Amino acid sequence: MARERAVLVGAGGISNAWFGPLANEKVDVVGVVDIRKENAQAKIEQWKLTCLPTTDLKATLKATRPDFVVDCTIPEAHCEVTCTALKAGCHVIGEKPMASSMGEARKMVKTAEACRKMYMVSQSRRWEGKHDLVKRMVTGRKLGELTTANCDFYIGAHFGGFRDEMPSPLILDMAIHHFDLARFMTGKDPVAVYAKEFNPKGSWYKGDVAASAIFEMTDGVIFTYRGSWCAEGLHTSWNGDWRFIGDKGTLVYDHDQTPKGQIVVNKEGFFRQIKDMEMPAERVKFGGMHGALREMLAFLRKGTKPQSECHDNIKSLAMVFAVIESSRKGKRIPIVW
């Protein structure tokens, strides 16, 4: 028998990544809501659900009284959907990014507080074995005191459609993953940023699809980000290629391969004597959206706070909008949330 009941909102392509984990965890999907009823019906048939399709979220929540809502809508709809669900007495797990503006994000956090409900964002890349491994090595001080983190992201992506018309497609649509990973893997939060967005020659995008950013993080750590979605050839990983530098050594994680590192073992000589680091085994059993869902279920069953609950995730979103503001104003921008 199902232990929890859920309503899923937004029956687009990304919803397919949620229906499987919901079934695996034996969550009873009691409603599928979409602005187009036929989309909701199609997902119900595809996943062999017994609920009815609907276009009315408020009515569905009132009729079904779910434990939580899964928000798979577009970013511009996240605020309305999440606040509606929270006010109806439901917890919410939503897709990234949290909102399409910091004003909306702050409203969502305040609504969660006022309703005393959990709102968490599925930053799906946190639930990957190698990312967890990097975090353990870096925050476990295997490199000594962390000083620097770098991320490069270069891919020639020919999407077509709305991304080609966005003003900041890389930063708004993709970099939230890398910024959140920077916080996750270093254990540091953003303080300020100086950034430049640009649109390289030969770009097939209308907006600025490349960027360079220097983030000041807590404890004096510097995080640099370089990225482009119109870089042909020699692509990095979609997760980015990373380097972490501490006062005792360096860890590199690139092309989704097992991280490798070296640490100093003798402090004498022009080049210090170093040795390769031993990497522990990966320990994440449930990746991506499944991992995020299990954290929501752990909250419902045990009261365990999810790592990407809204008070934390808004910090990653603030990095996105600070980059855009810094580029527009041409100056260092303090990061607030």
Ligand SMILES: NC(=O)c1ccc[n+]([C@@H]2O[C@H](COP(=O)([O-])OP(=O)(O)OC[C@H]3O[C@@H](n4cnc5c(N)ncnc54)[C@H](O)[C@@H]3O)[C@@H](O)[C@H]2O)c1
Second form
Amino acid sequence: MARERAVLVGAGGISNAWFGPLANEKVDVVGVVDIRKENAQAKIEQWKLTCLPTTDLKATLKATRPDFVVDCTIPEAHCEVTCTALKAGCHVIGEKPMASSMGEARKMVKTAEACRKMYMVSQSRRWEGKHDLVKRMVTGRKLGELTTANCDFYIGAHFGGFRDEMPSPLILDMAIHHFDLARFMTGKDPVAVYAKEFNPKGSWYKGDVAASAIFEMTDGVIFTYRGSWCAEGLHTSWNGDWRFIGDKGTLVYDHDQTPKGQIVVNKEGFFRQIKDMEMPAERVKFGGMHGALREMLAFLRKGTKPQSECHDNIKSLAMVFAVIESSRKGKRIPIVW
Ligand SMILES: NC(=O)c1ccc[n+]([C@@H]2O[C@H](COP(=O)([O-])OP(=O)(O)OC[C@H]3O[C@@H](n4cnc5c(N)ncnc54)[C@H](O)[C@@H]3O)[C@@H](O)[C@H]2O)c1
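Counterpart to the form predicted on its own, namely the form predicted together with the ligand:
After this comes the whole thing, all chains and molecules, with the earlier chain placed first.
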């Protein structure tokens, strides 16, 4: 079988997480494009590629005719880059977040439909053994009927740079991971949210870097998110610390440790008798971007729909913008996409 051909756009920090898996899967990287040619050149040298660096995406796609494009540009450029690639007849796998507004995201979905091309977003944290394990336990009804999901994320992160200046650094740049994980792990979609963003005293950020949000999810599940990037001491995991409650028991996943669960075994007494749940083995073989890439390759080879294709992923993005709107307006916001 002929090797798949790809063009990578946006040769910045995160592109390093893509060149390895592309090589591993024997994808032919036929172009590296960046508005700063020196960035593309540096990656070509670092990863010992044979293609030339370019700054013109349209011309590069015309000349190289790749099967798909990997969009690793900044969020503000995703819409333009992805739509250009789709219109040139390429499928696209793009970095999160899908876009920097819901308007742009809807335009991207419509363009994928009109061009009859696949556009999927890489939400890298979906391809992680423990996350898959939580998903199997929760959606496999091991806790009975799910009622509640909580996620806490508390890290004191001193980035410097653009995040210190953004209006909603936590929600826009980080919480998209947690919101997408909430959908992934529960199998539920967002319905509405009431949220408050704030900037704690002593914060080294200009914008609101902390938030509390109560989401109504499908089937009556309540997902509560509390987070801050301005919280010194006793950090949670970057994946967040999670609790899931069903009508038969509870599962906790924190500090990236193997999840623990307890379920009720009889229906008597003030405290019911409980037992520890058995956890099956992890089974994700290809993590992070590699897992996402393999879903694009499975689509190209067998037509299998990737789990984070754009019609699905836009729901996670809608949670982000609904939190910001709810906080600004001080009211419950229905979540639409
Ligand atoms: N999955 C993850 O865990 C994860 C982690 C970090 C970053 N990301 C995402 O990856 C994306 C890139 O982040 P980064 O940290 O690599 O940023 P970066 O600033 O290091 O790199 C972005 C690159 O894109 C280039 N670029 C910008 N606009 C362009 C355009 N219109 N056409 C071509 N090139 C363009 C820039 O010159 C730069 O080289 C963001 O969407 C970010 O949220 C994801």
